[in-house]
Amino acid sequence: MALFIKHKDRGELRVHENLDELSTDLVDYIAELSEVSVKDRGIFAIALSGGSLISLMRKLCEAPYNKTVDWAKWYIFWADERVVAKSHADSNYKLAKDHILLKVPIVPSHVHSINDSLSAEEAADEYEFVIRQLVRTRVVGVSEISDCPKFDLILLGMGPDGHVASLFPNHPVLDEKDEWVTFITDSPKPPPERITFTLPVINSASNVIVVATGSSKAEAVHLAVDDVGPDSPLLPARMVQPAKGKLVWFFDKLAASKLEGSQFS
């Protein structure tokens, strides 16, 4: 039985008892998401991570999802991504073209992803530029409050360490203001080079989803939620705050473990 919390000040809590629920109620608020945003302006613009939360997602190729879905409104783009080729096991791109996007009827030239001949800084000045025209174009919305893209939903994991994107704990680029999207060649998690939407840009997002599984991810998650002062190590995770949308985290109850009055450790 899942368990929704409404946190104070840091979105909406959703705690599953296992990755089977979680991937159920994920897809589902997905297709509530892109129907609502649809309904809105006629496009759901969407950014997706890699790893584990592109599997959670993979009922969307499933009935009712497949006939339901408007799948030719969807525009993808990644919030982070490695400077591979695309057929590389560690492309982000390549696992979400695997496992959903040749599975649904998704519009090709709606599929935004990063030019994979260039240097990591090329890419990513290349890729803030298309987006830029796409804003131009209202394929994807403009924040009210500052000149930021504002996309329907960025879609997050969270490694062990609270980095959400390719964003890790302590690394200047969780300092950029300007650029809406950056580079980083010294990633602590291999391979080194990626690409990486910044935290303007995330917390302009009309939706953002942050997903986090397992018994590992359970402290970073308690720094990322709870109340923990000023004191303990400001995690990236923690500074994921849309300024106008909304944030939700997708639990399973092992990951919710150490939270604040958790009844699931």
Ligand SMILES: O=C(O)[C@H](O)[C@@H](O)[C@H](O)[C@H](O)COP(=O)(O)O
The other form holds:
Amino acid sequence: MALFIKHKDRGELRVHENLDELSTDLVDYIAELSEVSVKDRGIFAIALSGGSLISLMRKLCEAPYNKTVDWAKWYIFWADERVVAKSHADSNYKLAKDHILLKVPIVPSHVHSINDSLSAEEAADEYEFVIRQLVRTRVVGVSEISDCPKFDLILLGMGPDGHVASLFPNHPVLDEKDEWVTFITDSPKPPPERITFTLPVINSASNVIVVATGSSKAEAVHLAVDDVGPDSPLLPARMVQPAKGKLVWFFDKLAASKLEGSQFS
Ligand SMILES: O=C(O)[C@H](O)[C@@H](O)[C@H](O)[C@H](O)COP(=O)(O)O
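Beyond the form predicted on its own, can we have the form predicted in complex with this ligand?
Entire complex below, previous chain first.
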């Protein structure tokens, strides 16, 4: 049975028995956030990442969600993207398109992916420009506490090194304060060229979900969530701290096995 825990300062932790249970809870929670956002703003602006997260979201294409979710109100973005052609197997856009976007009635003009004919730097600049236009028209909300966009939901996976989006440990882009979207050309996880939302944008969202599964993530989950003290490495996942928004972690038992209390091992 799943265990839901309110952590004193790291948001809500949801630990699941297995991937099937996690996936069911994840899509149910996303559908709930969509409903609330559509009721409040008439829009659900959601940013995706790549990795296993997308296959864990596939139940959204099935009953009841394929009929009950207000797909026409969804606007899709990417929290990070690999700078490759949209038809390339490494493209986060292609991953989401093949598994989800083609299978639900999302309005094609609401899907905002990067321009794959540009360099990483140009693609990041242009993507930020696109988001700025959509903030101006309030398709994307605006944060009350920063000049950042306020996405209704940002969905992140986490690597075994604790990276989220394309924010890797000890990389200088972790310090980026001014840009909304930036680029890297030296990603330790291939492919090397990527664009990514910066931490101020992630931390201005109304809701952030981080999904981590499997035993290879257990140490990073411990470092990202537990009170490990200042001498431990500061992982990008630990720097995910929405100022006003709600943070929810979705783990399976393996990823949660090194969390303090170790009731999950
Ligand atoms: O572009 C990417 O590489 C992804 O956005 C990346 O940040 C991913 O979400 C994590 O690496 C976790 O991936 P897994 O869930 O597949 O381990």
